[in-house]
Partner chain sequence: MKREIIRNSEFEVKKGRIVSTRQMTKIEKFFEIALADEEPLGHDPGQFVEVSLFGVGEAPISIASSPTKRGTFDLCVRAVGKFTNALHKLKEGDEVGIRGPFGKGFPVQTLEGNDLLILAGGLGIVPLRSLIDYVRANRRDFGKVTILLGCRTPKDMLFGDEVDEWNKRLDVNFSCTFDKADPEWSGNVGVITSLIPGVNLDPEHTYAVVVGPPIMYKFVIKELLAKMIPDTHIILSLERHMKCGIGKCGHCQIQGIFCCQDGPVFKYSELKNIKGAI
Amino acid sequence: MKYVILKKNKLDEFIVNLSKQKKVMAPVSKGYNNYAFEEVTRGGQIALKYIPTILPPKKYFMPQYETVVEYDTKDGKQNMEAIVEYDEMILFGVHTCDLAGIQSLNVVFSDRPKDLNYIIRKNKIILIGLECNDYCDEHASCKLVNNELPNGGYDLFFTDLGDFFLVHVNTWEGENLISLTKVFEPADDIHMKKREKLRAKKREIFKNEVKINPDQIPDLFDRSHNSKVWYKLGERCLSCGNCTNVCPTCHCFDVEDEINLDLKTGKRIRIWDSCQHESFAKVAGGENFRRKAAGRQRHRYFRKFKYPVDKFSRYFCTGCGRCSRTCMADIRLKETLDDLIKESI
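May I have the structure of this chain only, in the form predicted alone?
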């Protein structure tokens, strides 16, 4: 493992140098304790202390609106061209919960049949992580899913240690950025001890607020399929889809054709969809496998804590808390888990 340090007074120079190489996206304050990943060219534009952004960096890996095919049938032609839309970029300041979300998407879209659009796009993005030193807010549950500390998935990883960042160089791409920008210095034992002191402090700050061992969560859901909790959530849920839109691991999409006015040219697009919409599980003939909101809420939770564990051996909840922050019906993930636990006792 290679570690280097970046002095705080050189952060601006680092970001300026990066922006000359590629587009740089980083968390930016939008006011009222809201943040969003946007393009930056200077270090002073970046919010180094922030709660999870409104939308996760998933939006760069899986765009909300993406053209996948363009077609032209004029003059008897039957031309169809596959399209891959991407931007080469550097994502700076990605928290561990969002790194875990990207890792989950990588697993999904690398499974058969592989999604080449996603795979090509992710290989054009360099990831620079940023450690959370303080507990996020009352909605976060990163300790529950073991995401309070970095678990890989980055090229460089920054830990704020006061006057400097300790930086873990994890890939060749990360090593290349270190060489190109020429603003880093070698790390020594003193720097590493400061990080260990911070991690010891974090073990006191980051607590699992849900009274269950994380390893027991899949078994809890095995027992909770017919729980009354889902029906209570269904009575409150507005089926707006906010929770899935902001989730870093939700990856459902719809495919639509947009035909031009000449009725001969057009494009096929992929757009985000949500399992919380009433029409999501409707099939030909009008049958709807999850007509009621209770079934859709249950499905959402099972897609985070049960199904991906069975298939991929990992939780697809990253602990970011976005679903709870954005829910207009005040449905809280940690409260739902607590209710399931109380019912199962």
Contents of the next structure:
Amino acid sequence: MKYVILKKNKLDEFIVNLSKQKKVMAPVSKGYNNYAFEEVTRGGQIALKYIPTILPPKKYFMPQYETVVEYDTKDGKQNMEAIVEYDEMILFGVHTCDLAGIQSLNVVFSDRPKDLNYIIRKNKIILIGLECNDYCDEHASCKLVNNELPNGGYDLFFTDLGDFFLVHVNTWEGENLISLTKVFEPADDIHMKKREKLRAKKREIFKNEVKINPDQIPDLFDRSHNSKVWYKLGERCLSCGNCTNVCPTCHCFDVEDEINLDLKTGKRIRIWDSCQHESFAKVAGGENFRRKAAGRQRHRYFRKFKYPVDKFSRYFCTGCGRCSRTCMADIRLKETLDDLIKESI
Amino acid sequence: MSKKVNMNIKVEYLTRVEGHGNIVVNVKDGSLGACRLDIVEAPRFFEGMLRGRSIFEAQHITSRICGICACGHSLSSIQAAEDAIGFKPSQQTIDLRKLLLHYEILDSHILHIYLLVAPDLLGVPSFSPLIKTHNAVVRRALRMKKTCNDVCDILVGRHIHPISSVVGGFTKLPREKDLEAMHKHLTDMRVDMDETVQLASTLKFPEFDRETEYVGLVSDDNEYPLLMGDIGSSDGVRMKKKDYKKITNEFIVPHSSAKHAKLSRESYATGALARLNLNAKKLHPKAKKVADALGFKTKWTNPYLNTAAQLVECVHCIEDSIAIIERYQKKGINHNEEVIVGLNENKQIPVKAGNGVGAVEVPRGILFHNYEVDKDGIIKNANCIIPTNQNVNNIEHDMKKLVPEILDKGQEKVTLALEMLVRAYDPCISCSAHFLDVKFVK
Amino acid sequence: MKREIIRNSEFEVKKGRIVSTRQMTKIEKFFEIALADEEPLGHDPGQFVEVSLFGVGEAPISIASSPTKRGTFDLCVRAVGKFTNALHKLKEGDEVGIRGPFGKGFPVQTLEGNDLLILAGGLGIVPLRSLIDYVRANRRDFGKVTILLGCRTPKDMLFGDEVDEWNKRLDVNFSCTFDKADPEWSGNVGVITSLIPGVNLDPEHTYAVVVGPPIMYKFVIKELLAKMIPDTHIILSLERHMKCGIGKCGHCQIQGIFCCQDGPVFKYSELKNIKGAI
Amino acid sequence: MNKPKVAFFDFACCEGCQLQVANLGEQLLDILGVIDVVEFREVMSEKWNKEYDVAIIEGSITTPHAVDRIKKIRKRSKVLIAYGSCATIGGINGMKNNFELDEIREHVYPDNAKHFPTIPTMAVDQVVKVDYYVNGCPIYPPEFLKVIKAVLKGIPYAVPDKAVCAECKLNENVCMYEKGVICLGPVTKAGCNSWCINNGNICYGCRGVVTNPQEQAQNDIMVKYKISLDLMLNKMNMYNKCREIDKDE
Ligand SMILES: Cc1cc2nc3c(=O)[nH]c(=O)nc-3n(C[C@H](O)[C@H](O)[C@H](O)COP(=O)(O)OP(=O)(O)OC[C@H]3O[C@@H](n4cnc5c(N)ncnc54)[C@H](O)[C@@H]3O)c2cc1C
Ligand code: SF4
Ligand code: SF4
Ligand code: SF4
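The form predicted alone done, now the form predicted in complex with its partner chain:
Shown next: the complete complex, the earlier chain at its head.
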């Protein structure tokens, strides 16, 4: 465990330094209180106070269009090479909810059979977390799933304490960055106390957003399979798939072949898909195993609060609130949970 | 002229022009009977369809009149719309619109010079045989075309049916790196442009002369007027845009779904040649040099030379575009001017009732849009006069003079000469059939 | 962007050569496939492979032959869309890509020593053929074997010659029924469930193995339960949309279960409380 | 393998989609390396009098003559591609169907209406069978390439049947509704990579309506954003008016 500090006025130097070594991605403002992770080269481009970006950092871990195979079918052969494409990069300013999202994806893709494309790419990305001192907005439910505080999963972790950041150095890669950039100073007790004060304040601010003991959630879902709540959601849902696109743990994909004009060579790519699209579970015979939006919505929620708890002992909802924020139909995660709770008592 | 010649020329679905047109020529015993350019494009009733739509949709819809001059329609439409609702665009907006218009003219001229005219001058039926015989030329043409396209993509999202150029300004303004990219594309293009000029100076244009009235935008400043200015003619006419109806004097002829136009004489011409004849002094010096090299003195009266005039304009557009971009690279773009329009639900742009005219020099000549809107910005009446419509009458008069002069060359040659004449005007027949006479009910 | 070649990627395909093909019905075609150097596929009866044609795509296809068959394995494919139609155009000597085998097959160890009641509806005969052939190759390890087959019409019947042979064998009880009769057919007419009540079985020592279209399961299971077969003795194979075969893409998920990895073969006891499975 | 004979035909349209082909730049030469364009009136004079392997149809059907012509082309073509909004869904020309035919004709041609026979605008597949669709006004070149390759390969191409919003999110655009204007993304078929929204404009629905537009949910949204049905229909009718012809039948 090692702590250092970075003076705020040195942030720019730090980022400039970093961006000389690798691509640096950080939250930037898109206007209208919308943010996105984009490449930056200066500290000033970064939105330090931001609410969760439109897309979570998963876009760097499992890109929207990802080549998995390059092939050549000359002379009727099926020649191929399995490949991975990646950028070495540093992600700066990742909130605790998104760190948890990445941890969830790690669990899925390193579960056997392992997904090497994901794992190789993940190992090329350095993660610098950033603590939230307050709620992003009313859609967040990070306390419910205990993500308002860091639970690992980063190389460095920044806590904004006024005119300096307290930085937790968690890995060898993190250590390396510290020594390479030469802008950090040792942390002492005063710095640590300041963080304690912040954490104490945060305990006041962050309260479980939903009236249920988190341990009882899987149980709640067990009882809610036939709940009316799903049917109501089904009527309201547009099946646009925005909620899954923006979710840091949703990882369903489709596989497609792209072919070059010679009609012989090309690549096999995987693309983000969404269980909310009507054709997602349709099979060739015409049978559709989740024909109605209600069933698809239920599936989405169960994939956050029930199935992964059984399988991996962790929630796949990180509390980031993106699905609620993005949904045109105003389908709100906290509201859905509240409705389920209300119905079950 | 040989005496007893009989000739019946009917070129149906004239190729290598925009839209559908037929040439009809009848010669009986050496004397010319019918001699027409029929416009047979299926009418699409744009001005009828526009009624009841929001003025903020006008540019989106009228851009679809013609894929080749979509940016031109869009710009003229925006000008008319802003005039109608009394909106004054910012200087930055005007400058970027000028840039867009340059791109439009450049793109269209290159397409016309290489894909539509060059095959005639090189003696092949189309562009595709050239892939074998003149591969480098073809590649250069496609490369230049692609560059035009790419700069348009950067500025307005795409060349065909521009996205971000709307009433009020731009929904997305170029960033620093966008300006850089456009600058690089255009400066890189200079090499190809020089070679194009080189190629053009070796081509032989058919000889034929007919002096006519030349109509285009004119202005009192030193800028080659394309986006702004009054209407003027080589016969000394000068009028405000608002009075465009007096100038075009449209009349319907039965054989054509396009309307004919005349001003001081039996017909007039508009387009690159007319612009050069009116405003050559104001060209960028580099373009002036090219004009000189191609033999331009004070006026060209050979309609086939419209292609040469286009070439001169290409050079002008490249150079002036680079100048505009460099200005903004220095000064920086004010991104706060980005507009969010849609149907103007957020009332970002104030609206009032009015009647507005847009007149913009598009590749083929002066293009008029005219809208009358009510207090909510709903279109009551719309009118649009396309350069090709204005030119058709002039083309027919050219044909009438040309046919007797070359009658003895035989039907095949005459047909080709006529096709080439029509093509030289770069007619956009899809446009011409889309807007016709409209009675403004007062 | 950097690029690296991955060894042992789950997306890697092995080359398979089509050794022979046979048009079985209007829409079903049979393919016999050999991997390079006749490397064994190493599958269990009931498993499937992802068959791949670069430039077209991939589809999960059941393995139709028993692992006891050496050198090659069989597929039987119905042309229903993009991939399957393209596959049908291939002929002897052509190459296809193979990934897998994937999933859990029929639990042959559990079945050994028991009586088998095999029910096949339509294309369901394809994975079951791998089991039937396995059982025939190891006939002594199994008790009484009954095969019930349901088809739309006699023309739709797959593996007709083999079926005739099963029919003739004295160590297998065989019945067949058609939804719609045709003039030459003099046997049973009706859905497959109509055959079950006539079967004489010892429920305690019988395993029922059922594969067919989704609607078949509900009715068949009801009949089997009525015959007192315990739900742990009813074995099913499910079909779902699948993209990866490695339990990641999400398409085949039924509640918490991934059909491609946890299945496609399940015991009814595992599924009966899972809504949407059957 | 013989290169397939490909012909372009235009009906009522702006010919912009054809031009999109020219805009591919040098990539066009690669395409011309694998197909043999035998007719393309806009850029070539050659004509072809045998069977076409592929006919690419641009434009909507708006006159009785066009109906005959498209039927003839269909008979001579092995594969027919509807190309661009005008051909695939009727597109902008469909706005004509918002008016009485005689009324609009007389409005435009006060004295000569009778010279201009016109029928309600139809998409190509409302007259003849269509094998492939390239949606969009104008077509999105990367999608066109995909379709051409599918045609050459002899495999089907399915137009994405999910909403433009799905792509819009992937591009991390700020939703237009948040900016206070109406966007047709939620009901429009994806496949254009949310082209218009990426450039700060709204989606106008040029790719046609998704098969199942979840109408109830749409209504809720209209209520939420206080959008009147008229306004919404008006917007939909810009490109998607011809849908109604199918509904009537
Ligand atoms: C475990 C398993 C075993 C199977 N065994 C056989 C078999 O032995 N013989 C046989 O003929 N068919 C079998 N199928 C069904 C076969 O996989 C589908 O018919 C095939 O995928 C259809 O693909 P298509 O491109 O021809 O059809 P299209 O209708 O063009 O398919 C459209 C898309 O849907 C996907 N798709 C449609 N249905 C399925 C499906 N069930 N699973 C996965 N993707 C699907 C396709 O991959 C394609 O991308 C099996 C399916 C499963 C899940
Ligand atoms: S974002 Fe909302 S409307 Fe869209 S699929 Fe998700 S829940 Fe449904
Ligand atoms: S801007 Fe339009 S396409 Fe994008 S998410 Fe919003 S509604 Fe959908
Ligand atoms: S965003 Fe909408 S209007 Fe624009 S190209 Fe796509 S479908 Fe067409």
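Positions refer to the first chain, counted from 1. Note that the structure is a prediction, hence the values are computed from the model and not measured. What we label the rigid core is the largest C-alpha set whose atoms superpose within 1.5 Å from one form to the other.
Residue displacement note: Asp163 has its CA displaced by under 2 Å between the two forms (rigid core superposed). Relative to the superposed core, Asn151 undergoes a Cα shift smaller than 2 Å between the two forms.
With the core held fixed between the two forms, Asn123 has its Cα displaced by under 2 Å.
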